[in-house]
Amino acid sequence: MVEIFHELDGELSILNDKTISIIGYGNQGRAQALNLRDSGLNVIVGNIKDDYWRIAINDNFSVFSITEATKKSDIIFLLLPDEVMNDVFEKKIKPNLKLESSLVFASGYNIGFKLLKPPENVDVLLIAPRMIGVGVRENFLKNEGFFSFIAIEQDFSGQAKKVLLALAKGIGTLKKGAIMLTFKQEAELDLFNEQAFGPAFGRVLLSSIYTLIDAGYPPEAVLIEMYMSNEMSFTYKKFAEIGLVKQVEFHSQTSQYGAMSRGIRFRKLPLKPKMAEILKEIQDGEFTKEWEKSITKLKFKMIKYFATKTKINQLEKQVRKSLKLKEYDIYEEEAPSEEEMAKLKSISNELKLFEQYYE
């Protein structure tokens, strides 16, 4: 049976005498910084000297090198972009770890593909929001609560679960659930949201849009209809209040009917393979050794700037124009340079099927 955990299985007493160090006051470690701190809880910052150090300034907190904000903590929250944190770790926490301190992480990625190592004589512990920054602080206001996903991957101390639901407490995750999973368990659910679902999604979408846009209806309509309206958005956030099947009493009778009698044709479409395979890539680390190649970043690049020439992003950019909506720069990816391209002659084939699935 999962394990769930509330306001009262927490407490916030233990951690009286503990100086937290938030590493890292970017999305999340703004957000949970502040709740900490309103929770009554001893709160630091650690962060190189650029605007997030003068935001956490501003906001009142003691901030310190990383290095100096590691040697005063008993717990560490690690709330570093994935891509860093393993250098960050091994030249600047790593060493200056106190023993039986807390290390605790917000993505189970590092911890769950073994791609950093902490020390033995130390607690490791994830708490992951399944929120955004400014929502994780919005609903702590709100006194609502937000859903977690919480782990233990190393338990030196033998106090590691209650530091763990103290310090869920203390950030407002209690006040919705935190459910006890692995970090591995975390890491595989977030990649295949990512890597599945949402393509998956993307295409259907896709589909839906060309199908309308090669019957003649006019692009600016379909897109408001589709998602530019934010209906869409609505009728999401009611699968999460109330239910999958239950939001649709919110349409009408016309709409239910015809969602549900035309909904039995789309059954047998073969999605689950497809899933299943990015899931295995996922759990057996395929996907995490192609990531970290340097290689990849490259081609990563090359990908994004294929995306930008796909024939939705140009479709776009010219209904938001037609329709005096603000444009942002991410259309304007920057070419990849003929060095670039040369270096990326061994896996030219691959990349020429991304230029085929962008068209």
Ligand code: NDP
Contents of the next structure:
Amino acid sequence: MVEIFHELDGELSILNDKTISIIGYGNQGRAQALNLRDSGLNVIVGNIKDDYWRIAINDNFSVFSITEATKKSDIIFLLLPDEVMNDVFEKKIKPNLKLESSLVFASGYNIGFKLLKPPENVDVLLIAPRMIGVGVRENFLKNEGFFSFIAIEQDFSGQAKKVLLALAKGIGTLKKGAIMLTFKQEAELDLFNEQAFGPAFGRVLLSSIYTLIDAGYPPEAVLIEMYMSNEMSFTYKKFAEIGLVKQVEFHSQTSQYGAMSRGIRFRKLPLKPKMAEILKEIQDGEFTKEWEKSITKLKFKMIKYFATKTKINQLEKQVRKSLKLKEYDIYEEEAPSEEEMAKLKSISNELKLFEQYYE
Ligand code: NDP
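How about the form predicted together with the ligand, since we already have the form predicted on its own?
Following is the full complex, with the preceding chain placed first.
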């Protein structure tokens, strides 16, 4: 049975004599630091000296180097980008951890796939909001909360669950609900959404757009109809608020009949076997192994470059201009250098497939 925790499950007073440091005052860092402080907890910030440092000072936090903040704290939130976390952890955090302190992550990736190895004498906790940082703050201020996935990887102190639920309450997630998983499950769900649902949805969207463009409809009208109006994001919001099927009541009778009667034709799309294949690669760690290779970073640069050539980018640029919307520079991603191309020679056949895919 899944365990779901709410407001009464967390007891803030057990954190009264604890110092909490937020390492990384970015999207999640700022929101979580402000929420924890507004919940009456003792919060400091650890950051490199950059714009985020200044923002934290402006928000009236005591700000220290990452090393100093770690030394002063009992609870350390690691709110750095996942790809730099391991390096910062090894150099600045691990050597300065107090015995029985708690390390708190906002993503299960590094621990779930064993890329970051914490010492045995600390608690290792996860509070992963299903919400961007700005939403974490706004929903706290509105007293509504937000969903999170939480987990305990190590319980050295014997108090890990109490500390985790108190912190979850302080951040504001228990107002909505926190679901207990493992670090690996959280990471897998996140990766699956990004790698299976996201691209499959993208293909469906593009197929719809090109069906209409090829039939002669003006691109401006097509992009507005398909996504630029925000109508779809409103509908998506209604999925969450009242239910996937129930929300049809917001649409006309004609719309409902059309969608329901035609929907049956898409029943046999071969999506589930592909999605199961992607999920298995994630679960087996195959994806993580691939992403950790240094050549993959270069391959990624190349794929991104191909993606900028895709027809929708040009089409969107033209439509945004004619609708007088702000234009973005995604359309002109820097081409890889000759030296980089030479390094990619061993995977040139694979890259050719990506080039064709984005043509
Ligand atoms: P950000 O990209 O906003 O960066 C966080 C902070 O890390 C910034 O202060 C940044 O400063 C600092 N930073 C970056 N590189 C380094 C470095 N090499 N050394 C020291 N500090 C560095 O991160 P997010 O808030 O988006 O993500 C934090 C965690 O939250 C991740 O684990 C992520 O998976 C998780 N998460 C994020 C969500 C989101 O909506 N963004 C949602 C749920 C979870 P600077 O850029 O100036 O270097």
